[in-house]
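One chain follows as structure tokens, the form predicted alone.
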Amino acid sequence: MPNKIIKIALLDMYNGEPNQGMRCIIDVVNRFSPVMSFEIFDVRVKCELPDINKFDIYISTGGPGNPLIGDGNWDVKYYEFIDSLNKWNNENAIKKHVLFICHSFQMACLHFGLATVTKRNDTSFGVMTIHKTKEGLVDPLFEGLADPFYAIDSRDYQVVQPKLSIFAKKGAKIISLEKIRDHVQYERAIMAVRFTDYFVGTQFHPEADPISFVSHLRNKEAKEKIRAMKGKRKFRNMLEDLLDDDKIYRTNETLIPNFLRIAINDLMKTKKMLSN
């Protein structure tokens, strides 16, 4: 394949719902086009999976329902899916790098066994300040990004109560966490987590751009609900954080593209040290 020698394979969890977020990824992803190539597989609704001898990097997306429900078919075949990579990165040098977002994220953390999920009281929506941890301070993923740095949040559940031990057993490390909220009692929930050096997830959408969610806002009813959630001044706020270069625009250009050269270049220097 001429000029394209890394192939992504993007795994499509929005269970057929129309969406933005594809269209964001796939934005990002075309900015590496001189060295890429990609193909979307529907695992939700066709139950599809790409042969990993065939694909180098993944990023599964965020997605509508409950990530503690699947049918029985799909879920269990993403999950052997998921196992099948962290296998082969066990036993080869040339690693398969997986970026997990919002559903997918949610998925990963339960079936590594790392926290809770659990139901929100309500619903997260909006511009979200993120909140780097000492090793999110670090990792490469955020590297561009200040602390806090700015992301679209939209969730119905939560990754909570961490269980430190596993963490520790497997490696893993939590990476940034939400807002503190002075004013409820609630725990803060877990924003992003390093599974291993080459499995990473983020619970915020790092995809999303100003023109998906105002798109979203075009839908009258959809912006009649967020508007009395939030209230009118938060919802204006909101609006503002939109515009500004230095939020969501600075995460939409920073760490998907963190991630795929962080992934590129491993894979360019393995293949290279291999090759000699």
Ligand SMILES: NC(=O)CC[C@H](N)C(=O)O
The other form holds:
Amino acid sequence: MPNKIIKIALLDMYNGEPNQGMRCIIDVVNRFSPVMSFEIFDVRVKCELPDINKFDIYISTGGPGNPLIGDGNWDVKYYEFIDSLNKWNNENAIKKHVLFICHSFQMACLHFGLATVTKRNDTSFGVMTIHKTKEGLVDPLFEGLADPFYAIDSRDYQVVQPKLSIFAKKGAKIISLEKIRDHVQYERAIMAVRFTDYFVGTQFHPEADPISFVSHLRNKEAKEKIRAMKGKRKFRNMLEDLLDDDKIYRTNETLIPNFLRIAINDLMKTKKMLSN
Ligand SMILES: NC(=O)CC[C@H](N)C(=O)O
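Just the form predicted alone so far, so send over the form predicted together with this ligand.
In what comes next, the whole complex appears, and the chain from above leads the way.
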């Protein structure tokens, strides 16, 4: 691997299952390729995790299944790894920046004891509106995104019942929530959390782009399933949302790039300070 300045580890949580996430994440990361390089680690199939000394930035992906259940091997190592990154940040000037997506986000919320994860009544899949909280309005991760903004959601589980005293104790913040559904009594799930200045996570998929979403729908079964779930009109509206510049395209072009830019700026600053 050429010796680029900043190294990213992609923690692949897809358990070997076909997915659009990895390709989308690689696509976004490649936009920064003059200054960074990446390597992929297969966490769930091969129990692979990176050497913490070799990587500056970590993106932990979505994945299938119940986030409460691992195999007692990869999940234990994964949680130990998260702890070692957190410990590193408490002890070192040059920080490790982590973005947790979907399945990883749910696992991180559980691990830090911030909330409960439960199974939803139905699958959430498609273009969703995401609402910033007061803290979210000023979080740099969302800079350049409207309120509400739009994102692709794809999940059966939800992060709910935040333990606000633990949030306060850890200095963590809920930065976005699900939309209010007037006709149903459900609690609004947590859609993004700032765990620390360097760890942040989203329940939705900020890496998703319209092309990969549409290509997923080329699978007839997937298409029929979601059409049946939403009804014809909502399905068509969703296809229209996908073409709108201000919706999924905007989130794809904004959120992970914000995360990477914030991380790169911080790393450049601290690395330079230490070399002076
Ligand atoms: N796309 C995902 O990462 C899904 C996360 C989790 N497996 C769920 O169903 O809620």
